[in-house]
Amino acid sequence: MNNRTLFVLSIAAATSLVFGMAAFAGGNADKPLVWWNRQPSNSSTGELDMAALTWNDKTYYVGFDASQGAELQGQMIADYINENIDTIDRNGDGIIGYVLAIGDIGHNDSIARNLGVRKALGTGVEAGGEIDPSPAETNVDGSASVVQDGEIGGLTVRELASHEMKNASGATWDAATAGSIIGTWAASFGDQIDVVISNNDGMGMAMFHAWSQAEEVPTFGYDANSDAVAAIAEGYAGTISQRADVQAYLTLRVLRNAIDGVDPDTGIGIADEAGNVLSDTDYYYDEASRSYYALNLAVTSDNYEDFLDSTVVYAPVANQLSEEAAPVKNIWLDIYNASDNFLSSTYQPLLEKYDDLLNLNVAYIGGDGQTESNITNRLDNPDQYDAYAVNMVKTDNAASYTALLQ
């Protein structure tokens, strides 16, 4: 073989490699992608990032109906106040004072929960046609501009204080910060605090253990984490199940269907070969935003025993798929904050059960809750995966992930 032949073969091999790599990269951009739990959106306005939600024809979002769940939380609290109107005003000043732990002022779920609480309790102030979700900070005298006094059962309802629970490193939804701040609020307001409200159970339980349990002050959270549900027997007043069992299934099922190229509704709205199927009381699909939303349920002293183990798979979708019909595939999935109580203690254990049932080999990546790069730096070889499931640190940052799939 002469040098000219070797040169031609080398050029051909190099050309083949380049085109092969290009095809592979293009293949990554075409692979199934699910945004989950944190919907791509503008953190200031809440406007959905449609470029991210329509990244390709196999891109979807999986979460829960934030507005419906927020309204349930607000109504649950209002109902509790009404039912205990004769005893809830601890110091008899005629004011039902509550404090509110806010998870992340730029997160749509946190915003919705603030709106739900303030709407139900009559403490919301309209700004631009919608209730203002901003933190009131300290409002013991009722003078804050972002909230107003409400009224239930002839008593005034006042948001004494609300604050974003962000730690010194920048992580939001921070339970330790909530546990510390409730001490500050208690020292400042004392028996003026009649109700403690939190955007999630992680922060709610921190405040419950740090102060409100001993003071017998009703505390409300969100997520129906197992520890919070169990604490209802010990005085925790209530929480909201965002149906993690349905969400976790949908997160992986949507990818399974997209990988297999089957009807996207397989095993969701229509039964699959194993009999898995959900009902319209479990979820709904919004075609315009390519989003699946689980429907929430209130958890109180009346029904908490049904929710004690939040990591049990949902029976209607707990049937094993055959490997012949659904061969094993590789999934890259991140959790924005490995320390988040709901995601690490409830959602991930459910995912790990469903991945077996759906024959998916999932690489779980835990972030620090602060920086996107802590996660994206570990998506350095996307071509080894068949699909991706992304849980962003900030909802604005979808492009940080899709850029790696170009």
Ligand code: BGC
Second form
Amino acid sequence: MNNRTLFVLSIAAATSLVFGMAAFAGGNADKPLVWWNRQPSNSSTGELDMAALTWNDKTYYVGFDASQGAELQGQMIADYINENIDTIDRNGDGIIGYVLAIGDIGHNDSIARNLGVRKALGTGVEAGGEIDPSPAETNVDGSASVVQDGEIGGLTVRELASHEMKNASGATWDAATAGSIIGTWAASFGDQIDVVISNNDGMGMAMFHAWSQAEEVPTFGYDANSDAVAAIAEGYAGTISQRADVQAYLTLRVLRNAIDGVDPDTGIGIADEAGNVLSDTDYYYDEASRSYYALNLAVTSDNYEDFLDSTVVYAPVANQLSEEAAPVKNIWLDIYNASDNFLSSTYQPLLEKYDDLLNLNVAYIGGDGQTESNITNRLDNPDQYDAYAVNMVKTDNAASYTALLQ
Ligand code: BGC
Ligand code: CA
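Since the one above is the form predicted on its own, can you give the form predicted together with this ligand too?
After this comes the whole thing, all chains and molecules, with the earlier chain placed first.
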């Protein structure tokens, strides 16, 4: 190689280095982005926010199949009522009365669960082809317009009351609110409550401890948090696993794949070098909405012993990646509310285990559950990260995040 060739080559190398750096700096808009747990959508209509879901070609949503899970929850409750039809009506008034704790009226998961319960118990009222998910508030006399009386085994089923459990500062899915409202409901119509239903275990367990455990009133939740599963041995009637062990893996895995520029199905539908792979009973992918949905499982007294620790990684995807194949990368990840029961006791511990297995160095940012800015203020140096994982306070607010990734 002569000097001239060397010179040309080194100019070429320097040029590509400069161009490469230019493409990288300010390239945050092109970096992998995953929305997780809260799907970008209109909080009044539920319509998906496609601009956010297709922000770039490395954008995904990871959640779970909300309708399939809600249907399972409704079915689990209806089955319980059928199996206990002779004893369920505690005051013998011919009415199976239930109360329902609602998480967040603008959250697709919460809406789906109201529909699932009302559909299975026959208490839903259709409006425009869809069951109305609105809170009935107090309906002891059966006069509310958003619900109607259903019928199971010759008994009337009535939603005695339902309410969105939001606290004074605006945090939703609020367990403390549920724990205090069950007291108010019990004080005025406690002997009429035969079943307690909740959109999640955080609120369900608060009501169980405050009232229904002592009264031996069956209580149903959702999430399969460890404390709720353990409570099945003490009378908690059942919950649904939304497969946080699958979701937490997918949330980090889609980023890992996109950063590495490998087949997006690596370690998901097809085994990676370490043997990690999921099966189609664990999840499905919908290309149109760029969304991965985990499939739920019911957890009752029949099978709860298999679910006692909700923070155990899922064995088929628990193999360590090598640092040669997957060098360490930096991820920014926020949790909309650092004190959300499910996210802090089940989901985050799983993320923290998978981040090691996938060689990802994750900065965990815990929000206050009330304002988006509390979180976005802490995405002040996006250049520092290779990818982002966002859990919004409000599902309408995707643009507050993408605006920072320019
Ligand atoms: C969970 C809730 C949780 C919420 C947070 C839902 O999927 O079931 O427990 O509070 O996600 O967004
Ligand atoms: Ca009754």
